[in-house]
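In the form predicted on its own, a lone chain appears below as structure tokens.
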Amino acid sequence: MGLLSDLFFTFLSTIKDVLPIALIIFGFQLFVIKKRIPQTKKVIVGFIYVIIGLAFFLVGLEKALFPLGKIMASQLTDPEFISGGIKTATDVIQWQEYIWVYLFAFMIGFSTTIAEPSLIAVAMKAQEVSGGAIGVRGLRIAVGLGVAIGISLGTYRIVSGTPLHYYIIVGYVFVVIQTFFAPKMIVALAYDSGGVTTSTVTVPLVTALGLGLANTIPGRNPMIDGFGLIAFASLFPIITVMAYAQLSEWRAGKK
């Protein structure tokens, strides 16, 4: 019974967000661009199954996802798992104890972001537009080990305990000036290519690990260590896309 409540109400909060979504776009067809909407009956079809599909992923995400990523985060940064039965995590607070932790914020990272329907939709445009220039899979692996080399580095950041900004003002300096290397044509989309990474998969699960390190790791505050990850999995992809698009330029060159 719990998990169907559950169910109910985050298919009333769905409907809720989806709903000025729905006003927006049939308003502007109907009293603006004053036209009938093509294909009524498939258009409202497809608004359901939106709202179903995204009440059960949310639960879904709730339910299993998100727990999980805490429950990996404290499994791994446990002073038995890492020094195979010492106690006390004073003595193995080395950033180099924690390998296990980067290998699998670099998993989650890429098997998470690969999974994002936004990036896959961003691809399959791009592709589109491009005349098949720009590979659907191509660029989703380029967003992949951007996140995934983010987060991993990320991790490395709330073990070591070093400040975030750091990290984010040297990123965004490389980013400008790998902004005149790269080809012009990819550039604006490398910059989006950051942001359909922090959505509905990869946030909740990339969230909860940095929560679960902050929690677990001593010394760490989950306010100030917890959340930053998200910055990195939108810094990273940038840089990889544009790198992405320069092996390819630079490729075609040579043969």
The other form holds:
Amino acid sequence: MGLLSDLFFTFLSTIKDVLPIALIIFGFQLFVIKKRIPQTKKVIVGFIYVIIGLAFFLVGLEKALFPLGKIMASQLTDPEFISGGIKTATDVIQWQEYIWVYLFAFMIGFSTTIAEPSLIAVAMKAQEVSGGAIGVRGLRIAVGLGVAIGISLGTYRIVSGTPLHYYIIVGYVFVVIQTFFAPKMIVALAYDSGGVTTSTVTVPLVTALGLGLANTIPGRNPMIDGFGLIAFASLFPIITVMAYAQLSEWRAGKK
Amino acid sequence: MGEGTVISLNSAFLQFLKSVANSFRDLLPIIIVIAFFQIFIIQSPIPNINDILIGTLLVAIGLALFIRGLEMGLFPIGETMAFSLAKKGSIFWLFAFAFALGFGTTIAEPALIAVAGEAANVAANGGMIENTETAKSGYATGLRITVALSVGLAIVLGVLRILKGWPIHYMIIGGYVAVVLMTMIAPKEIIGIAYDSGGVTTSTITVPLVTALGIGLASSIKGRNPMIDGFGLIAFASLTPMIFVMVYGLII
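For comparison with the form predicted on its own, provide the form predicted in complex with its partner chain.
Next comes the full complex, this chain leading.
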């Protein structure tokens, strides 16, 4: 029975991932703080939910999304699909021929980010702390758009073969300038949202897309050009989240 | 016992069903995107439709359980520990906890192990290290320790910022400048991996805990605003690995 054994082994490896964290927390609680955890039972049940939930989540992704997403990434980047669709096969790579790849990158970036568990966690906290001024839904959509723009630009970079660091440095400069105009309360959260977007769901699909592209385009080195999409996906949400706050402020000001 | 328990069990179950349904709604965009491309662009039938249905159901149940667990376990424990450590008033133990949390959660991170392995291959192909298994695994381990150290330090630095109430953007801008400077002198092969390593360090379990720690600290210190000061730990944790990985590539 493949599914049950998959679940079992993923469950074990999730426990292995959580173990160091649990040791640190309970070690500090026991030896440094020396107090009982309030509602110990509830916290432990919560940890168990997290572990079982993650195991289910990962097995489901392996079973449903990842194989399909990876096959699609390789089919979309297949030279036969690219030139077959356009019918003017030349030896020179035309970046316009990859239009479906950019669109796929945009849509898959957006949709996987919406389902990213760590983003949901941060959005829940942000809504709570901001007293509802920042909504879970709005923040997730803003971050999702950022990842979508980032990844589609990242695939364009791989196709066109331009150096990664130019994009990243220009992006940084933009973030720095935008920081001085954005509402102060959003800045830290915006910086954080760059880091949370890229975990369980997004990374494997995006990496497959990057490596697929770098492998099939002549003259690209998968080792150098295949990486870097994650960096795009971490940079652009900072911009869109600040823009989201600026937009909300501007709309509130107009009323 | 009796009727009351049955009713509360029932409502707990209903609640759970509702959150599974919510998770389904979260997954719907992915399903639409994949179906659209499969049917209209690639124009081939979707393989293993049963696996996909079962998998999606598992993902939805998993997500619902995870979120419930966050609210019951990870969030409260992160905040309680921040409160208790702040109340204890020992900077040393607060920093020790911050470092341990950053280091401990990163060193075992599966995504980091994968990236470190790739980086070792790049280094071996580029002639930076010998192309042997021992040299590569040594390089990969060194890289993992480097990244874990950098995340540990990042959380300590972030906690220090919350204590002092320093504005975050100057520190992040300083970090960006360091990234740009390092990019100019680091070996070309390591840059893509270094940039990506910033994204892979923050796992699904670390993020809620670290966020709760920051917000807990900012709410327990007088004069700090949890919205302005509480966030930002993740940002530090994603920035420092880029710098450290490039330094590592430069030294080795």
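Positions refer to the first chain, counted from 1. Only a predicted model underlies this, so the values are computations on that prediction, with no experimental measurement involved.
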- Task: Could you tell me if residue 154 and residue 241 fall into one and the same rigid part between the two forms?
- Result: yes
